[in-house]
Structure formats: C-alpha cells, structure tokens
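The chain below stands alone, shown as structure tokens; this is the form predicted alone.
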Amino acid sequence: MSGDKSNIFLSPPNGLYWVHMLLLDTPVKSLSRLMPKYVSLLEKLGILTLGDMLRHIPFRYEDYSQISTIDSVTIGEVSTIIGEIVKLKTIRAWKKKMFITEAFLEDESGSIRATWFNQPFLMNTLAEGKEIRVSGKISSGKSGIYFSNPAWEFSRREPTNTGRLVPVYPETDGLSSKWLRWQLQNIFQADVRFDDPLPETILQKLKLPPLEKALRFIHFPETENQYLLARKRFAFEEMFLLQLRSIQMKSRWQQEHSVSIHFDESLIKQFTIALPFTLTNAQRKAAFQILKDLEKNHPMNRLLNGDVGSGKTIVAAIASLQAAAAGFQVAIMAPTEVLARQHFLTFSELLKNHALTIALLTNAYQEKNEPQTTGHKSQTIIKETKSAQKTNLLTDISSGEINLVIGTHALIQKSVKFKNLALIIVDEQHRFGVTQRAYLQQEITSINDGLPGKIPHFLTMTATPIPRTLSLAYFGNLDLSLLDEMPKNRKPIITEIISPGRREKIYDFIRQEIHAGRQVFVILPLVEESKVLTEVKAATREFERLSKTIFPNLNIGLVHGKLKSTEKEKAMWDFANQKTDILVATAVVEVGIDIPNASVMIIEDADRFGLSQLHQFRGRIGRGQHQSYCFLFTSASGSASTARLKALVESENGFKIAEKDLELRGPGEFFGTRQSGLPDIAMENLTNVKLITLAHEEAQQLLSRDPRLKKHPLLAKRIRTLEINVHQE
C-alpha cells in the first residue's frame, strides 16, 4: 500500500474485491469496507455512486513517466528513479517542531536522499533492502541534492502514484488524490458493468472511445493523446445530454396550449407614436417577433437578449400592453426587490395613458397603481405588516382587477392565484441561477393562471450579452431576439483606466461635475474585508473615507446587499431624487437602478471584476443628456490586467466585450461554475463551437428517430439525473 493507511476502500478479508458484479449506480456507501467518514468526504465532492466516482475527472496530470538513473537527475526538475533503500532513519527537528524521515537510495549509477516531513509512520512501511520507485522534484541543500516529499511506491507494484502520468483530482480536506487513485485502480480491477449511455453508432461515427476505455484513459493514461481523447468524449457526452434535454424541452413546450392574443397593430402604433423617443430597428424587430409569438396557440418561449441601455423594458411594455388590452393578465418577475420596484415605477409611467391597474408584490412590500377617471393614477402603498391589506391585493389579483403584477419569486408562490394570466416576463433570469432556468419554466407551467388547459406565454430578458457559443449551449430551447442596436443620439461613455497617481485629479473632476448638478456612483467589489482579498476596500470603509476625508461637504449614500430592503430602498430613493450627490455601492447596482442625472462612475479595483460585469456597471450611467465618464481605478501593475481593461475602454459593444470576456476568463468565470449546471469538463469546452454544433446535430437526429428515448433508456436516465440536479440547485 506504499504507506497510505487509508486504503481500506475495496479490500475484503478474502482478497476478492466483490462477489457480485457492480453497477455504475451502486451507492459508494454499500461498497466493501468503506468507512463512514470516507462516505461523508466523498459526498462533499458530490460522489454518491460508483459512477460518480469514475466521473470525478482529474483536472491535471503530473508527468512522472520517464524513469531516470540517479546520476542523470537535475536540480529543479521533476524526476522518477528506482532505487534500493540502503539506509532509513527518522529524526525530530525540535526547532521546526517536525519529524523528518530520510531514505538513502542507490541504483547502479549512484545514490540520492529522499526526505519526507511529518510522516514518521513511513518507518513502519519502508525498510532497508526494499526497492522503491520515487517521483518528485529534485532540491539542493547543504548535504547535496535530494527528493523533497516525493511520491513513492514499491517498485514491484503497478505504477499508480509514480512512474507514469499521474492524475491529480479536485480534493477535499481528508481525501487526497493519492487515496482516490488507489480506489479507482481497484475499481478497474473489479467486475464492473460499464453501461455506456452514448449509442455505439455515434461513438463510431465520431471516433470516440466507449465508456470503459474512456474512463481508463482519463484516470490512468499511458500517453497524453489518451487523456485528451477521453476528455473529448466526456465533453461531447455532457454537451450531447444538454442538447437532448434542451430539444426535448422545446418539443414539450410546443405541445402545450396557450391563449392566442391578437396583434392589435393600431394599439401598438398609437403607443409607440406617443413615446418621447423613436424605437430602434432592433426594438421594432424584437417587438414584432414577440407580438407574432403571442398570436400562436402554443406558448411563446423567447429570450430577449439586449445590451445595457438597448431598451428591453420598452419591448416588454409593448408585449404587456398587448396582452392586457386583450383582457388578460401579465406577470413580470425580477430577481431582486430593487429591480422589481424599478420596473413597477417604469411600467407605471410608460402605461399611464392606458386604463390598466399595475401592482407590485414582493416579500417586503406591496403597492398598487390604479387608473382614475381623470386619466391620472393614484398610488396605494400596502405595507407587509398589514396582512389584511396584503390579502386584499392577492384578492385583487385573483379577481382580475390587477392587469399587470410585478414582483420577485414571490409571484409563483401558491398563495398567488390569477384570473387569466397569459404572459410571464422574467428579467435578468440568469441571476436566478443558470441551472434554475428549466426549473423556473416548469414552475411557470404549473402556476395557478386561471386558464384551464393553458399555460402562459413566456418571455425571458437579460442585459448580459450572451456570446454565440453560450447561447447555443445554454438557450437552445428558446427562440432568440437580439437588441444589438443602441438608441440614437446617446453619447458614448468616456472610459479611462486610472492609476493610483491620478486619483486626486479624478476627485477634483468629481467636485466639478457635482457642482454642475451631476451625480456620481462609486462601485466597490465587496461588502466586508476578507482574508483572501485583504487589499479590497470594503464599501462601508470607503463610505467613511469619502464622507470624512475626501468629500466632507457633499451628501454621500451607501447601499450594499446586507442592508435591509427598506434601508436599501431609501438609499436608492434618495439618490434618484438628488438628495445625495454620491452613492457608494457594491454589485447590487449592476441592475435595477436608473438615474439619468448620474454622469460619473468610479469602479474601485476594476481588475477584480469580469469585463461583462464592468460593462453592466457602466450601463448605470450615460442614460441622460449629459456626457458621462467611467473611471476604472486599479492598483494592479500587471500588463495583463491593463490589457484586459483596455477592451472596455475601446468598446461599448456588449456582445464584443462578452466574447472577449469569455475568451480571457473562460465560461466558468463568465457565468459562474456553480450556476452552470455542467461538469467542469463541459464548461471548459463551451467555447468550442464545433463541438456544440456537433452535439446539437447528433441530438436532433437521434430525437427525430426516437423522440422519447424509449430505445435509449440510459440516455433518458442521465437526462432525468440532470433535471434532478437542476431542481436541487
């Protein structure tokens, strides 16, 4: 066992691994002699079954494959040698408070020392006269060259931790890559049935290895080409499953029924003519696509993907007006209370000339705007503490008195019942968690919409421009409308990278802008100091510094995610009504606040944000008639950070910036790996257009022959597992 005392996973007393054949869905807790503590540790890594363990993919490999003679090793390089232990000892270094175990090794060419720290148990395993294989980095000290903490095993054993390409896995405290390697090697020696979900015809067509061979290649490759081929197979498999699920969802959605809402061209023309601005061609096209979708008797399922400031809200208002004017209810869902209230105020203003009742419903508060005979609206505010009045609002929704209700996730609670809900709009949906998209859509199909046998039309919106590859991979079940055109006469935002030496000049500029009547955002990356990001300015600390030292004569507000809803709302309300000159904020203002008078934004530690997020921040300014400025403060001296930020300086095209962001940071950082719903190996390949296209084509062909996957039960089972994981996210 080469000194690893934890290798008790697969070794029954009789020396056999298992009496019966194992299946990939065999729970790890039922495997032979696996102690409960290891079951718990495996669960931390998401490993519940034998299949999960086999699909726990290495993230890199140590190349210990070349065996060297002792006289040929070089200081600073990684080497593998085979030598006999001629001397073995353990000493206690009192000053360093550690045990040091030393083995002196010899081969035909010479001798070398191997040193291990705080592993005194090695004296019970190693012995003089034994031949071992050692892999590690060659160091140099007063007593000559030596191996420092090398991997080792007896030379008679099949190479597992030395003498080969050695896999390194995602670990958790108490569960090492070495332990995982031993268990996986034993699994491959056992009687396991490797049921392959991928059809053999696809494997042959694409020249991909079957499951068992791919797993052997990924865990114990003999060459680099083997693990690269295996990774290609698993990346294709995960993307193929995602495409199958996406196409099936789209097919099921199209089989559902919804109300057909007639496109009243006269009404929409009257509405757009009355607007104080002219719609862009992109807005016109998107609105037309949505209005035509609403006429169909199966539900719309469309994604409105628009750049910051491209005017998604007005397109949503057109769709809402059409549905409400036809006598149906509309629900608009936002991820935060701040954004929900922003929409409530915006829609109330946009639709003020139409006889519609609009309500706001969140967990914090409820409000209602009612049309009056005078053509004006009165606003009723219903506080959460007045449960009777809250009940009245729910009653108004269920009776159909409310035409348009805007809120958070509270909208799909069981207590909310509609009379005839025909359209649901979800804004900034990726903020609910990318993996929750399908779940949210399913929840909406079962919402109490008051229309038996029908489900609402479904429109999702995002202000994060989605690169083509991510759109194909993630949103294949949605029809896509792009707002890639900005409103005319909108002044470009001047963006500059500011070094520490120019900070005072920018502060002077801010004083001038505020004196001229403008307002300023200051964006901070974090709410509190953390051990990891010790140099990042906390929002509260920066607020104190600016208030007392830099701008003592100005009114400064503070908003961050840890404030209560009422406190956050007041801070934003004060800023919107020009009671404060500067708003210090965290990422909470990325969406949901529209202040046309704000013309300056400072982003502290800009290098710590992704380009797409910086672009979202920047979109909070430049919404009025005044020239706007975005200053990227950075203390990073690296040319890579500066080069990355230059992409923001040089472009205001969110789609181009998103492509650059994806290229530089990878999809895991772009969307957040935790939110992706995909294994890392699939995430790494989300920029591979060819792979995604191939997976999509193969999925379409297979489903055309077997729509319900009756002939492919293993694929159907994997997709069900994928959906369960989404629901648990």
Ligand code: ADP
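By rigid core we mean the largest C-alpha set that fits within 1.5 Å across both forms. Predicted model only: the values in this text are computed from it and were never measured. Residue numbers count along the first chain shown, from 1. Compared with the form predicted in complex with this ligand:
- Positional change of P492 between these two forms stays under 2 Å at the C-alpha, relative to the superposed core.
- Fitting the two forms on the rigid core leaves the C-alpha of I100 displaced by at least 2 angstroms between these two forms.
- Taking 2 Å as the criterion, V649 does not count as shifted between these two forms: its C-alpha moves by less than this amount when the rigid core is aligned.
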Contents of the next structure:
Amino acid sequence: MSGDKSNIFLSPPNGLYWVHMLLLDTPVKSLSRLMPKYVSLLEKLGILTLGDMLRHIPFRYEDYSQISTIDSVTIGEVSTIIGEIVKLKTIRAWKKKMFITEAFLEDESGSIRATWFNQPFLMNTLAEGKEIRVSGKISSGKSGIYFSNPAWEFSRREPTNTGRLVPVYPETDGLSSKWLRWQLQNIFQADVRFDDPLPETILQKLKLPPLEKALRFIHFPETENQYLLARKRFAFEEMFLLQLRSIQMKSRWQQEHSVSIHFDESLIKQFTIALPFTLTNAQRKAAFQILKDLEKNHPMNRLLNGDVGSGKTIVAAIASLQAAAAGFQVAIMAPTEVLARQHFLTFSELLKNHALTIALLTNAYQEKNEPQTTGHKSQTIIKETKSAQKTNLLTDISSGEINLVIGTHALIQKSVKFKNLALIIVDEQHRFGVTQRAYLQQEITSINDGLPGKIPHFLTMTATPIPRTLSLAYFGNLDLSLLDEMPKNRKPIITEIISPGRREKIYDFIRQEIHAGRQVFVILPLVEESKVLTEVKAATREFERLSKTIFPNLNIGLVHGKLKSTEKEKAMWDFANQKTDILVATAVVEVGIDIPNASVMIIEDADRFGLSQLHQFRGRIGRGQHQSYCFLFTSASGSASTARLKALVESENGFKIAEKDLELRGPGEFFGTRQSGLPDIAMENLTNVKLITLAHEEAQQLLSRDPRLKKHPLLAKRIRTLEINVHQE
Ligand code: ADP
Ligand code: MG
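Based on the form predicted alone presented above, generate the structure block for the form predicted in complex with this ligand.
Once more the chain from above appears, this time first in line as the rest of the complex follows.
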C-alpha cells in the first residue's frame, strides 16, 4: 500500500476513517498542507476539489530548460545555472527602504551574483555552502552582470520552478504560480486515482493521452510537444462534453410533445400579399422552416439568426399569426419594456386585419406617454396594462381571450397563466447568454397552462448575427434559420471615422440635418458595469455640454441606465415623436427602438466597443428613406484601433463584422466572458471547426450506443458540473 505517500498530504486521521488514496473528488480543504487562507483563495478561482486544482491549466510556460555554465550566460537573456553559494548577505538600502539579498554563486566555470529585493527571509533558507539552481534574466550593473530576482530552488530538489519548462498559472492575489507548482508537485507525488472521463477507445483512436499523463504533461512538461498534446486532449474533452450535452438536450427536447399547428398556406399568402414590400428569399425560407416546424407534434427549438434590419420581426409575425389563427396563444418576449412596447405596436399594425386580440403586459407603463395607438379602424383590439387593469388582463390571458401577449421575460416567469400557449418567441436584443436560453428552455417545459403534457414551440431571435463557426459549438442543440440577406430597399449607411479635429465640422453637419427635419443619436461609451454611476455622470455632462454650449437652440433628450423606466420611456417616446432632435444615450440603454426619421448617429469613443456592438447601434439608423450617417468618434490615435474600426466603414454585413470581431477579440470577449460558464480552453476552441466536428461525431456515436451515459458515469457527472456552472451565472 502506498498509504505512506498520501499521509504526508492528507489531514491526520480524525478518528473516523483513514484515507489511503486521493480521488479527484477529494475536497482541497482536506489536504493538510493547505491552510484555510489558501482554501478560500483557491475557492475564488473556482477550485474546490483536487480535480479542479489539477484542471487549473497554465496559460503559458517559462522556458528555463537550458542549463548553462556560469561563464556562458549572456546579458538580457534568460538562463539557468547551478552554483554553490559562496557568500550570502542582506543589506538594507535605507534611502529606498528596501532589503537587498545577494548571493554569490560559483560553478567550475566561474561565478555570478544573484539579487533579490525585499525578501530578507531568504537569509533563513539560503546558506553559504548550499547548491542552488537559479533561473532568470541576466542584467548588468555597476558591479558586473547578475541575476535579478531569479527563480531558485535547491539543486537536489526535483526541478519545479527552475531548470525546466515552468508553468505559469492564472493567478489571484496571494496565490502565486510558485505556490501552485509546489502543491501540484505534491499531488503528483501522492497516491491519486486519476479517473478518466474519456473512454479509452476514443483516446486510442484520436491518439490523445489519458488523464494522468495529460495532466503531468500540462503541468510539468519536458517538451513543448507534451503540453501541446495535453492541451489538445483537454480542448477535445471540453468540446466533447459540450457536444454530448447539446445532443442530449436536443433529443430530450424532441421527446417532449407539442400541439401541431396546421400550416394554412392561403392565410399566410394573404398576409404576405398585404405587406407593403415583398419578403426577401431568406425571410421566405425561414418562415417556411418555422411553419413546417409548427406542424410537428414535438416542439420546435429554432434560432432565427439574422443581422440587424434583416427583418426578423415579420418572420416572427408570420409564425404568430399562424399559431393564433389556429386558436392558440402566443407569447412574445423582448429584453426591455421599451422594446416590448415597440413590438406591441408593430405586431398590432402588422396583424390589424386579422381578428386577434393583442396585449402588452409590462410593469412600467403610465398613461401619460402613451402614443395614439388605439385609433386602428380594424378588428384588432388593443389592450394595454395599466395597474388597475392588470388583473383583468391576467384573467383575459388565462381565459384565452387574448391571442398574443407581448412583454418582457417576466412574462413566463411570473404567475401568468395561459389557456393554450403554443408558441414562445424571444427577441434577444442583447446577446444574453446562450446558457440563459437553456435555462429559459427549462422554464418553458414547466409553463403554467391548460395544455397538460404539451410544451410550447420555441423560437429565439438573435440581435447579433452569430458566425457559423461559432454556432457550431454553441448552438448544437438548436435548428438554425439564417437571414443572410437584407431587404432590397436599403440605402447604405455612410460610416466615417472622425478624429478629434473634425468634431466641429460634424456638429455643423448635424445642425444642417436637423434643420432639414432629421434626428440624431449620440451614443456614449461603455463604462464597466460596476461603474454605472460614472457612466451616468459622463452622460449627464455630455448632455449638458451639448444643450448649453453646442446646440443651445435644439431640443435634446437623455437616457441612461439610472433613470426610472417611466423616465426612459418618456425620453424614448419624445424622440420617437420628434419632440426632441437629439437623443443622448448610454450604451446600457437599449436603443433598439425603430425611429425611421433618425438619420445620424454619433458614437463617442467608438474604439471602446466591440465591432458587433457598433454594428448593432448603427443598425438603428438607415431605416427610413433618408440617407443616413454614422460617425465613429475616436481619439485613439493608435493605428490598431482605427484599423479595427475600418471594418465597419468597409462593410455593412453583420455576419462579416461578427466574424472579424470574433477573430480580433476571441469568443470570450465576443460573447462576454461571464456568459459562457466555460473554461478558457473551451472558449479558445469554440471556433475550431475541425475539433468541434470531431467532437460532434464522437459524441453522436457514443450516445447512439449509450444515450443516457449509463456506462459512462464520469462523463455524465462532468456534464452535470457544466450545467451547474452555467446556472450560476
Ligand atoms: P430586425 O431583424 O433587426 O429585427 P426588423 O424586423 O425590425 O429587423 O425590420 C427592419 C425594418 O425593415 C422594418 O421597418 C421592417 O418593416 C422592414 N422590412 C422587413 N422586411 C422587409 C422586406 N422584405 N423589404 C423591405 N422592408 C422590410
Ligand atoms: Mg428586431
């Protein structure tokens, strides 16, 4: 037995039991060497178990593998030498309030000095006569060349921090890479059972190292090839898990039941003929795919992936009309109340010739700022919520009197009871998490309505076009409809990058445009989420500057994240109704509202946004018959940021821009890191088509033999942890 080995590492027996072997599940807090302080630091990194610690993967390596003789080191280069300490001292540099420890090292070729700052405790560990291995950069000074703050360890110890490829970890305050290396060394020396979730057949087939080997390779590689191979294995593993999860989700979803909604071709024809424009081919195809899905008696789960302005709303309206005309209810959810309201108006207008009752269910509406929407001389009855009427509205929803309910996400989360909800449409104006969608999906399955055993068909619409490479890994469980074609009548938006010197000229241009009857958006830069107040202050300041100094004769509105929803509504509606000429808005505020008369947009500090987001903003103009202009203000003179912004000047294709954005910033930034719940190595590989395809194929094969992963409990377990991480967002 190797109990002795693990004894060093485990807490002494507390009388209950004696553990001989460490498992990957062993909590780090039961490792005796870890003081409670470290346990909580590890927790901050998400490390709770030994397995988590081992899967804390280095993000780079220091190459200290070349061992030289002292006489062959070169200034400016990284070197490793082994030498005996012939002299050791610490001096206190009074002026700089600093301790300087110096060791003079000697080998048979010569001698060299090593210097450490503010580590006086080194005097307790180092001693004259001891031999150490030292790795670091060679500097030169008044008294010759020396190692400045090098890594070191006693030469009799196994190379861990020096003399090899040394791993560097993502750190948190107080947890150094050096500390992690020691702990990991200990773990590898203890008796650990490395249960590998990946089946051996797959490892063999793909020539990937098994878990223990891969972990040794990734933490303490002897060659670059070793860690590359290990990274490949872990990347495959993550993609494989994602694929297993999405295939399972998909098949679970398909086992659910839904109402089958007959595709009434003449109804849809009648609807499209009445539109003031013809549908694009992409819209036609997407609508057809959706209507075909609705006919099935298992639920649709489809993503309508289209650029801003590609006309997703009409497609959603067609699906809604079909479901409602067949006697079922439809819920449409928007990310904000403003957008819910706009959808309410748009759907009411689009569907006015069909005897449907449409309701808007939100919390914030007050009578004052309501536009005149009730004037339709059609059979459509429009119900709005006012606090007093809300109960009535809820009753009307549960009785089935209302066919279409439009609102925010609260719509299905609240205690709204439906009679026969057959279709849910989510308009994700924000790129909110893919994983949140999965969560939403869960909620849908337990929706409160009068169709027991049936769940609604589900359609989501994206705001940001998602590059195909990314959708492969991320949306494996969804069917995709692509709107990759813009309506024909669009005038291209003229986009320009504006350096500070041209600001005044642009202001003149704005005066002209407003004089000609147009309106202008001014978008202010994004400030970190935690700094909403800074953002509000900046917005207010800019608002005042514009109203007092620049455009004293114009009407200017302001929306920012700290306004009450009613105030936001008012600002938006004043702008929509042309009571204001300019709307100053912070990026946190949803400007997803359609204002065809707005023809100019200024984006301040444009370099601080992602390309996709800029494109998204820009999509708010160019919706009417006027020539539109988007001015990207930037004071960043760096050619890199200007080069990045050029992508917007050159293209209006949201898919291309997203592709570029993804390439420049990587999937983590593209999606917003917090949204994914995925480890970095998975993130890095989200666009690795080859790897994903491979993972997908293997996942499919495995699940066809073992659909519930009964024979692969370790995989099942890892998928569950994936789920937990995801839900903790
Ligand atoms: P998004 O995909 O960004 O949600 P919308 O559905 O809001 O786009 O459509 C943008 C605008 O284009 C709307 O004013 C809509 O009426 C109009 N539109 C939609 N489809 C077409 C089409 N086929 N031809 C012309 N205009 C269209
Ligand atoms: Mg839209």
